[in-house]
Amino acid sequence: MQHSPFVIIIFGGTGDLAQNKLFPALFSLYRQKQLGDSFYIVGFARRPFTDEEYRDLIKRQLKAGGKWEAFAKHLYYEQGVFDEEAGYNSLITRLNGFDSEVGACITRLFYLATPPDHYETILGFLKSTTLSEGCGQGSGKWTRMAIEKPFGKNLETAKSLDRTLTDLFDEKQIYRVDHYLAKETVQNMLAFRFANGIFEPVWNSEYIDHVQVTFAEKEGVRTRGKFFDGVGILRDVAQNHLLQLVATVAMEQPMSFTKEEVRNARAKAIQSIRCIEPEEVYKSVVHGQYLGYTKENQVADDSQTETFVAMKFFVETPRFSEVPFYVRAGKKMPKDEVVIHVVFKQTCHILFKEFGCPEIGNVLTIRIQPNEGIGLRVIAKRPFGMAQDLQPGSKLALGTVDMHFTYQDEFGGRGADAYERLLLDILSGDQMLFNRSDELESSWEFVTKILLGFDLDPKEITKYEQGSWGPADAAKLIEQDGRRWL
């Protein structure tokens, strides 16, 4: 893929996101010859680096090998403080130099890879210094803005940030990043659901009993204590990743496979999630904090920030009427896992009740990570002589069998890294895998009501053991309905 000349300006160019996600993806794309020949990458941060020192920093982080020297020639560094104009003025001089070198006003991509509390400040200086307008001659229409989650802290701040963005850029220029939308398995959900005729007829409340979504991390907050404390997993993961995964299950078939039709379907699914009213929050939401969290670096000693949340809610569409969705996300869990389980109603007892049926029958599992793939649990007869639970005189016993495929096994790889895919889409102007403002507003409306419920009746947050699946009430949340977490 060949691109016209472009420049990426990474605000927060020395931060974790830049070093651990963006630069590995950019270097990989370069080695695959996906970036073209004429491009520039500028890191913008407060630390005093020369271009060469910055290149050395990134090289050490990447442990870069082949083709590094050629790639490094495209890297530059601009020292600046986010709330001081001087750095932005120096950046203008640098960008004008690139334009002169190419002999044209080249596409500018501003990537906000900073903590969210810097977003408004940076956007303000992009406006006041006219950086957002490109180098003139109408080039501003080629300028693009990528902004990472969390997009605001509640509904009000999300709307405020969106007003600031749309004052500077048209919607077609804005790329609100949720990298889970670029995961191969998440994208494959569209093909899986709508290209296979055997699933669409049963993808509704007549056949589906409930849906589970789990987002589990073995690690704690690590070096993110300052950012995470006061934000919590409800804002950091549930508002974006979890609700986007729910939308892939609940959305209707798009009118066509175009960016706006897919985003329309996704937005309608999120808008259809029934809000949990503040006074009802504790009936449908469980939150907790792992033991030892308050001892983490840059975390308040008396912090009430949640590191775990579990919720039960409904999607109010004819397709999913009264089908409960159980979602949970937590840190310090037993394992790293992001998975969706679509649990179908158990019907085998109609014919085989005298022989005994498995507690749970058919389950479709979409594994986002690790080992991305899809599995299907079916009921089968156990071989005679191998069934341990045969009743005296019986010749039939039923059990479950899991059929699955992984991208690694079937296609010899996992496909493009999520950030590689996102960067390529931004450079080519494809917004399908990026959030639209109405999606974000609906998800923040849902999450804000839960936060208001916690504020309405503040309770001491429940602690849970590290390496467990969260507070005991999380299990009760689903077990009281005669179900269990898978």
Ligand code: BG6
The other form holds:
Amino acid sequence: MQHSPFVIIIFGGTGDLAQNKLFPALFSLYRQKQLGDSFYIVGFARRPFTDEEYRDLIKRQLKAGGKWEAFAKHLYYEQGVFDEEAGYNSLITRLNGFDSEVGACITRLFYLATPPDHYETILGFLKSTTLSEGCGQGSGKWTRMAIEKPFGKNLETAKSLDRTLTDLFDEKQIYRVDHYLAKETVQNMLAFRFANGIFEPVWNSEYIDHVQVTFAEKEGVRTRGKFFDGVGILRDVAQNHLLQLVATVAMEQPMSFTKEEVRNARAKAIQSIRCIEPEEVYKSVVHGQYLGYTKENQVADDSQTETFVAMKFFVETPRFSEVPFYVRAGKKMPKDEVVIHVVFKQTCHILFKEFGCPEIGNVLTIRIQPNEGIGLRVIAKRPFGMAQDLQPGSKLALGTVDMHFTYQDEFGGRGADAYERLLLDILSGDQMLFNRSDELESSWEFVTKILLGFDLDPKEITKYEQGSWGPADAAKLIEQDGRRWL
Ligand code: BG6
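Counterpart to the form predicted alone, namely the form predicted together with ligand BG6:
Entire complex below, previous chain first.
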């Protein structure tokens, strides 16, 4: 695909997100010839680098091979302190230079990849320096704004940030990023649910017993201690990625496969999540911190920030009333795994009780990563004469069988990386996989009440062993309902 000439200005150009997600995606797109020839990437950050030094820094990080030299020619660096005007002024000169080089006003994409406390400041300077207006048009027509999560720290700050943003830009210029929306398997959920007629009739409380979502990461906070300590896992992944995964399970069929309708359906699903009231928080929410967290670089010695959270809640739609959702997210877990299990009600006991029904019957598993794919567990009769557990005199033994497909096996690949997809969508002006304000407000309302509950009745945070599945109470949360984490 060829784009019109563009420039991406990455605020936080030396940060974790730029180095680990944005540059790998941009370089990969370049190698796939998806960026065209006429583009510029400007890293904007505090440390003093020349363009050459910046290119070397990114090269080392990417361990870049083939085509690097050609790609590197598109990279530039602008030194600037976020709360001082000077850097923005040099940026203007630089961007005007690109316009003259191309001989036209090129699309400017401002990408906020800094810690969130800088957002309002940067937006303020984009306004006061008129950078937000693009190439002297005054209409903002040529600028786009991408903003990373966490979008705010609670409902109030999220709303205020959104006001600042929408004051400066039209809605069609704003891309509120949640990269989980661009993961292949997350999108495949829509195709899976709504293109296959066999699932829709059973996708409701009559057939579904409960839903589980696990977002587990083996890593701790790595080099992001300072950022993470001010945020915690509720804001870092639960408010956004986790609730978006819930939305893909809970949403109704969009009226059409268009940006507005898909966003409407997602927003409605998130809005329907019943809030956990602050006074009740400890009944439905368990939080914990991995042992050794307070020794991590730039983490406070007495930090009470949660690195794990497990929650039980309901989605108040006719389809899902009374179906519990159990969701958990944690750092320093036993493995990397992001997975959704839709657990169906057991019917085996109606006919086969005395033959020993498996504890859990049908489970639909949507594996977001790794080994992206979908699986279905069914109950089957074990072959006669081969079943080890056949009781003397009994005629039947039952067991479970897993049927599954993976993207790798079936399609020979996992599809585009989420950031590649997002960047291409921004460049082509497609907002379907980006958050709208109402989705964000509902998810923040939910998370803010939980945070309020912790503040109302602060309890010493429970520590858990690294490599475990979090505090024991997380298991109790589901086991007290006669279920267990899969
Ligand atoms: C980010 C969070 O949004 O998502 C990180 O800030 C988390 O804490 C990351 O590790 C996980 O993303 P992915 O794509 O690596 O699963």
